[in-house]
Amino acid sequence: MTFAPRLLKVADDTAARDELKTLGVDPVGIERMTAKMLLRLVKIDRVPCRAANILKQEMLALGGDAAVARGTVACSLPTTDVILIGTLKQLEQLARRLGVQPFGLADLGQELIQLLDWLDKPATLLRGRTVELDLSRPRIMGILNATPDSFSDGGRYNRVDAALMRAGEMVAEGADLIDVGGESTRPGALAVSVEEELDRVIPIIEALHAEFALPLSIDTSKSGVAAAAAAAGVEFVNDISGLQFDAQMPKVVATSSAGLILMHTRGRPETMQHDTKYLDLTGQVISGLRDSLSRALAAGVKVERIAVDPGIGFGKDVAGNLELLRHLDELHSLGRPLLLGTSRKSFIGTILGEDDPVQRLHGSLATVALAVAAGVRLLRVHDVRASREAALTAWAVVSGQRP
């Protein structure tokens, strides 16, 4: 007799739910066995040994395991990364255990549970000064640069008049948002001014929100530039930097009630790729977006009105980019939603040996689509159409709704 088994890829609660439903599960069964059937994996870093173990202990006895340094068991070595690996439920039950347990464990129990709820709940909305975006679905982000030096489409649209023309294109196109810049941030790019952004962009900002209902969002780093785009009429402060470069743009962010993205770099533009190399990419990539995080809700920006994102190309080199591109999932674990901004970058052109930006749409798409496969929901693109449909189909396959 054969059986042909075959694997089974469950994501989620909803696909193990149909899963189960299809089987003819007791509804019963199916509340108990749903969580069973969802494997997870969680990094903790530098757990003291006495901590680990019993992290080890706990993972065991609910039949799941915990990966550690070799000699945790005995203690010669202070601390250990911990790797737990169990199914949802598992996980689960290890966060109440934790509640009774020593060094720092109960602590640790709270913030499992608070992961294990981001992971399973992630936040479907974002909030601006006076709107807010439905992330149930990708969004799309078009770019506008009001720069003469942008590496794909430097002195196109700084003036007031292809700006507004090149606006009424992505409107039409499916846009989103739209985002203006008025300073490259191009691998090597001068830094200039507050007072040449403020020219190139201000008065684009404010015929821009005159014409169109779309919200906007401000690409800069410089707190002056984004609490005058603000009161220019700016949804959103997109900060290249994180919040690392302008001491006062926390506060800025703050008072304005923007919406804010945050995302991660190494080092400003002109010098960013001279050191591209990290010890645990994706693992700095996290902790840094989650310093940015502390900085910004210290500050008295509210969560529900951040997002995050990975920086692709912002002092990583090729393969970095690549092994960000492979782990988006993992940025999950800040809670906050994720936008990426791949489109026509150099990383792409080295893949496909393309040295003209407009010719590197087809590997961007490629990575719109994997990303949406990953989870993120706010997509920065230069080719709005070509981006929102490619995004809205792999949606459509990952969620299994039609847009």
The other form holds:
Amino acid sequence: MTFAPRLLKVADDTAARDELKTLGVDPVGIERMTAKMLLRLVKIDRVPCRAANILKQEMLALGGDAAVARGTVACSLPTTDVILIGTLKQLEQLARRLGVQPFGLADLGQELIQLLDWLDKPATLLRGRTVELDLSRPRIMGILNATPDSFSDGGRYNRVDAALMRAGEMVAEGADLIDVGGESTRPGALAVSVEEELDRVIPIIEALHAEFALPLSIDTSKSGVAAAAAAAGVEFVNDISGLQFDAQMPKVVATSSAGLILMHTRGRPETMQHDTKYLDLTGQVISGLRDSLSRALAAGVKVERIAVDPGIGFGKDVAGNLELLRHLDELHSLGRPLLLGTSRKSFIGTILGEDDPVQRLHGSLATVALAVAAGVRLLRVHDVRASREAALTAWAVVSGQRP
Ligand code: HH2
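Structure of the form predicted in complex with 6-hydroxymethylpterin-diphosphate (HH2) (previous: the form predicted alone):
Then the entire complex follows, led off by the chain already shown.
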């Protein structure tokens, strides 16, 4: 006799419930078992050894486990990174049990509850200055560079009439918002002055705002440009420095009530590719974005106005970009909507041996589909129609819904 056991994949709570329902499980059983069907791995950095030992004991008692560095039991190390290994149910139980524990573990319990909630229910709303973006499905941010030197579209749309025409094309192709930039941030690009950047973007933003109803964002890391752009009608500030380059930026964004995209970078575009080594790339990107998020919140930017972006190509080499793309889901640990910009970037050119950015569409679309599967809901792209179709198809597969 053969039973032919087979692998079952359940991606989330809904999928787990559906499987149990199909099996004919009692409703009480469905409640009990759903959270047992979802495996969760949670990494915590630099946990004091006494606390790590308690985590290990508690997880073992709950039928899970916690990986710690050798030497932790005897406390021969001051701290250890910890990987909690368990089902959603076990981790929820752990979080509750930590409430009575010493060494800061009660706080960890609260953080765990928050994290598990974010992972299960990623944010689906992003507010701008006056608009709300519904991110229950993917949205497309069309790129409009009013620069002479951007790596893909430089010099093409830096006059108002050309910019209006390009924006019109992107609207017709289904863009949900348009990102206007006045300074190239490609590797090695030199910074331009505030005056120069204002001259490039403000007339274009005014014209776009007068002509089109869709929301605009300004791609800048300068507070003076952000303030003028918000006054001219943009809804979002897209800061590739994640509030690192201009000390006035957090206040300016808070005062303008604009939405804020915080991107991770290490170093300025001019020199950011000189050092692309990280000890723990994804961990460092998440912790850099966490710092940016704290800075924004401290200045008074409302949390529902903030999205985050790992910054593909910014201080990362090809292997690093690919690693980040493999680990995109981990960015849900920040509890904010995810934006991604891979469009036509050089790592795709390296993979495919393609020097011309315009010829990198198919590679770009592969990253769009994978990003959507990982829960990214804002895609910053040059090729609006193709990206939108790839994103919506990928979304239909992973969500079972149709736009
Ligand atoms: N990439 C670029 C510029 N701005 N903003 C966000 N949030 N994410 C990105 O990945 C990102 C960005 C670089 O691309 P591009 O604007 O096309 O080129 P250039 O910097 O040469 O103008």
